[in-house]
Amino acid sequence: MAAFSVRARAVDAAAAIEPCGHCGARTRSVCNAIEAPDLARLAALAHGLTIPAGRQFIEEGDAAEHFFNVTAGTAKLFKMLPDGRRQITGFAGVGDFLGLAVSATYAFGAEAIEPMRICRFSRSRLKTLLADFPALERRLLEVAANELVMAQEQMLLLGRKTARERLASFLIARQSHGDAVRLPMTRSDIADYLGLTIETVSRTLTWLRGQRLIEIPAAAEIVIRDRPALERLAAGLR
């Protein structure tokens, strides 16, 4: 009967969004810690959402009573201060986890910056399936680890380096696809992320094209000409 119910609730999963089985993001993400035969029961908890870009689907400060994992876009998670000063904290991909927070409320805003597709767990529901898969909490340690090295070298960035620096570490950090960098965020979502204005990230990237570090195409997509120089300039090195 249990059994039955399960898999009642998985097939209704399956109907209403992809199945984890065919999810694109699952080699990416928390859910490779999942082998395919539980995949079912996965699928049977998670909820499919589409949220379209601009968007804020989780406030900080509100009841976390949801987990979520990204399947397609990407998301700006920030945090606020009264007068509207906003520290973006960082950017949410394809396979990213949010909501990893222990307490009972948000510790961040999250907002949609392109068109997303997200995988909605309830965060009471997970519990359960975390008992009964130490592997999936494995893998949430091992991101969670993870998460926190990259926060402290963002720490250093913040804290210790020039606006050029900070471009220049912004810009080796996400390039991916050769020497091209793609940026969905605006200008503002940069200057957020890297504790400085809209202007200075502007003209900074205007004095890294003069020295021939990089190219602007378009104001959306960045190439790097000189990665060595670019990645000296990262590191601090004068």
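Shown: the form predicted together with the DNA; wanted: the form predicted alone:
Chain alone follows, minus partners and molecules.
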């Protein structure tokens, strides 16, 4: 009976680790700061959610009670303007950690562009975990610092760059594996984020293709053909 009890506990522990240990987003997320033997504690805090396309899962101004780790899909982040319009401020994909608010409320809203899977963590319970795992706290600080850098880049993007430079910068930033750039968001979303019109985005993509810098095999995919030239364009050197 004792041997059976030990095996049962081992199976229970393995089951607890399973969601985090086999998560495809772990290597790209803050969760990789926690070693495999301690994943059971992380898994116990995580509440997995499936978010359909078009569903908002963070409401600007709501109490910031949770953190969110994206494990599949893409979301658009936005701010509400006084007249009711929305300004897209960014996009979040696999491995991104959302909700690092410094105030008591969320400073932005988030909506699924496509079906998503996220892990939701209670802010109060996660703070307890951070006390035991300094490496995780350091990773979260890195995420916060990166968000500040990205905000500064966005200010430069909107304030100084031309339409061609903005779109080139956007494509380079979204390139992850190989030459393909996946674009699950609409052209309207891209235009909103870059401070352009839909027509300007379409014309600029056509121009980039005519210059043999990119190919457009599908509406949701761009293939970068000449990254060095695209980088020079993004930097205003072409």
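Numbering follows the first chain given and starts at 1. Small disclaimer: the values here were computed from a predicted structure and weren't measured. For clarity, a rigid core is taken as the largest C-alpha set superposing within 1.5 Å between two forms.
Asker: Comparing between the two forms on the rigid core, is the C-alpha shift at E60 2 Å or larger?
Answerer: Shift at E60: below 2 Å after core fit.
Asker: For N32, decide whether the Cα shift between the two forms is 2 Å or greater, given a superposition on the rigid core.
Answerer: Shift of 2 Å or more: no.
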